[in-house]
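Here we start with a single chain on its own, the form predicted alone, put down as structure tokens.
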Amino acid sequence: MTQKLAFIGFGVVGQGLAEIMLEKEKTLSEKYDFDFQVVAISDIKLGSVYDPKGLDLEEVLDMVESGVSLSEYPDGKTGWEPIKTIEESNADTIIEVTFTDMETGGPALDHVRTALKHGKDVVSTNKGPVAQKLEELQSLAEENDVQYKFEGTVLSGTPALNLALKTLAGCEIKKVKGIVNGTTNYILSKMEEGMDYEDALQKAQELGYAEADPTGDVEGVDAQGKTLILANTLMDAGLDLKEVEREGITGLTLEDIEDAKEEGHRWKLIAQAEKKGDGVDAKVGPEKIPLDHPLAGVMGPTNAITYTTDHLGEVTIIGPGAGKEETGYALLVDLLSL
């Protein structure tokens, strides 16, 4: 049966999905049976449209790579908002891949909200809803028979969640411990070669691995929220957002780093919840890391978590945590396991 599919959003993330679609329509089709059909996309900047027939899907791409609006799409409706568009095209999966408010979830927590309302699956890379709203969410999906996939909301297409969830089935995962925001360890490692936290942060703007206000990833609001994630989802925490304590790396000084490697460690922005008693303990802040241990090595924009489980001990997955290829990646896997 083919997927008929609908963009919510179509920003970096959404296209790069959607070249890897097109890239490998043959091979996903033959090896995986995933027949799809694009039929609407509707982004606040790039304009909206909707064919029940399906969107071709190059021409589209065309037109966003020329600065033509989507809303001169040959054919179709156009002008739809994100919500019309999920309550009256014929898509039965969700791409939900808008920017999204960490503290209120939102415009993402609506668009969810409302398509697992639709029975129609989703699939998203958007932080917000599962930070805040996750347990609602998974209920509704369940009340109206219909799935709701996050792999790429904490490492990108780097299967954290994935490889917690189903390849450590039957553990129990006691502790998660991990570096989850590659601007900060890109800075992290300039640092250690002598550069300063300014300049540093400059590189790493210049890189695109920083945006122009930085204060998410510095101050550790976005592993914050992974953190958050990682907790109620593999430990069942049910915390919210303010229980995470946080600290970013803006204090820390060349001086620091000097130190710890004098001490024979490494400062690393480390996002971890751990079972104690009947609760999780979750928190994000630098960390000096001994040498010898599997994080202490992973630098420059990667992202890396070790698990600690009952039956193997520590085990840690290494990776990308963003770009446009590795988060749409994130979202093929998703749309697979449907």
Contents of the next structure:
Number of protein chains: 2
Amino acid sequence: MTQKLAFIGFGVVGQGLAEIMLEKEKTLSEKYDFDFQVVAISDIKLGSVYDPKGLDLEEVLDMVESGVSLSEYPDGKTGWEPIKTIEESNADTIIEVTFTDMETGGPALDHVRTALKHGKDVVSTNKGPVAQKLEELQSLAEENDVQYKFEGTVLSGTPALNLALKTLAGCEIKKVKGIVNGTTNYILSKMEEGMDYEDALQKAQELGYAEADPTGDVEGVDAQGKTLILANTLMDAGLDLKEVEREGITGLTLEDIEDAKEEGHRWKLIAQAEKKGDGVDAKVGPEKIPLDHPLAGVMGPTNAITYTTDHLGEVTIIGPGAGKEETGYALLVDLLSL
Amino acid sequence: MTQKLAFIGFGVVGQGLAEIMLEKEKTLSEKYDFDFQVVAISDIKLGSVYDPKGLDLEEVLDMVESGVSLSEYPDGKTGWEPIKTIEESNADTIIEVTFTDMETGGPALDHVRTALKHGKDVVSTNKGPVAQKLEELQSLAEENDVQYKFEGTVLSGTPALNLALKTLAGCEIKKVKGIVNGTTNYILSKMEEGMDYEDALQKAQELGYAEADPTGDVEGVDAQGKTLILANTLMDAGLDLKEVEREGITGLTLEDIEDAKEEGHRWKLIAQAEKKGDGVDAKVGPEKIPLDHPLAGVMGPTNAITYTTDHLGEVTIIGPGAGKEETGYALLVDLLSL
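Can you now output the form predicted in complex with a further copy of the same chain? The one shown was the form predicted alone.
Every component of the complex follows; first up is the chain already shown.
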């Protein structure tokens, strides 16, 4: 059966997915039995278009690249807002890639909620809704016999969640410990080479790893949201964001880095969730990791998570934590698993 | 529906699985909807017993521990050979954990073949049949509408195959590069600390990592089989064992280790399969890995694989490569996926 897809939001990540889908259309059909039609796109900046018979994705991408509004698309209805697109289009799956607000869930939360209520599957890379309302959204999905997938919220396309949920099925995850923010890991890697914090931050900004206002990364806010997602999805922790202790890397000096090195350790911004009694302790903060631990060797913008399990001891996955194609791919793997 | 299981072979790995299943019986039923009954066990040393209504697994394990033959089990038929057990018992799933011969596939190959022909699912940790007859066995499984699963053949329970096949679905695996033999990695780790080869080997033997005749490990034979499995299952390489080039670690001296250290490298026994044109090149041999690569940090008996993919670049998984519970768990995850 052909899956009918609607993109809500069509920024970098959405376009990344569209490009992969175009490139792999034949393989996806032959190897994974995945046939699709994109019937709608609704983006706050790029405009919106809906054609129940399917859009020409190549043309859409050309228009976006040339800066032409999607309202100029030759056929189809234009001007549909996200909610109208979710409610009234014939899409059976919503690709939710707008923007996120960790505190409120942002517009993404309304989109996900509306889609699930209308019996549509949702794949999304937005952390806000998962962090804020996971239980509600999972119940909604169950009630409406649809699915809500969000592999890309942690480690982008690196299958951190699916590794724990699927391929480690039957194992109990007792502890999760990881490097889940590439920007801070890049900065710490540069400081390891002797660069001071300000220079390393500037370098990260030049390379596009850090934003002009780096607070979300360097103060651990981004990592805090991801820690919450790991704790709540893999350990049923039922925590709120404010229950995840948070400390960033701005207090670390070159001297701290050097001292750790002498002890055979390396500072990393560590996201951690651990089962304790009936509950789960979750926190984000800088930690000295012994050099012989797999997390110590993870340098630059790369991310990694070590799962401590009952049957296998420690299992670590290392891979990219961001990127257009990498995050776009996270959506694809979610689509394939529907 | 309750899965009816028969153990063909009931050595360390089979007992490891039985212990996990007993311990987790309730969780497996509630969380994964997995209900089971062990109806038969046939082991060349421990004897055999078959009861179509199900055996008492706890009692069976007690008998084995006390050195009592399974033929003494109070109810049920005894003396059934593996093939008879596979053909005539009411088991719908065969847990094949006898012994393997990489060159011929050994008795395990007959067991797997017979089970698939009789319309029974097979889970197995035996490398021989996968290395020798993967294509035939997969066709047999398809014809008979059953499955053949073998996660435990590489990296024991660390989900190396499932990571690539399931959670990286939609990604093309272009290259596989890994440390797939724990014994040699332990020896090399000890040499890294300054111990010479002979002492390191002896230490590995004392700890049970290496066998009295260590040839299979140190000459790369074990890694060669695993490389073949990775190439054929993840890249459809269609190779024979002899097409996988092989070199062991016996030629490495402490001087080589020191020289590499000075260059910022570390010797590892590397299993590698890489797509080249229409084919796949596969080989096993010692290689100097730069210290900033995730594989360089994998020490002791731990195993790891780095997958080079189209959408995610490099993704690495690190975890145990052997062990009673770890390999037993590999069978459980295969059972859950049926």
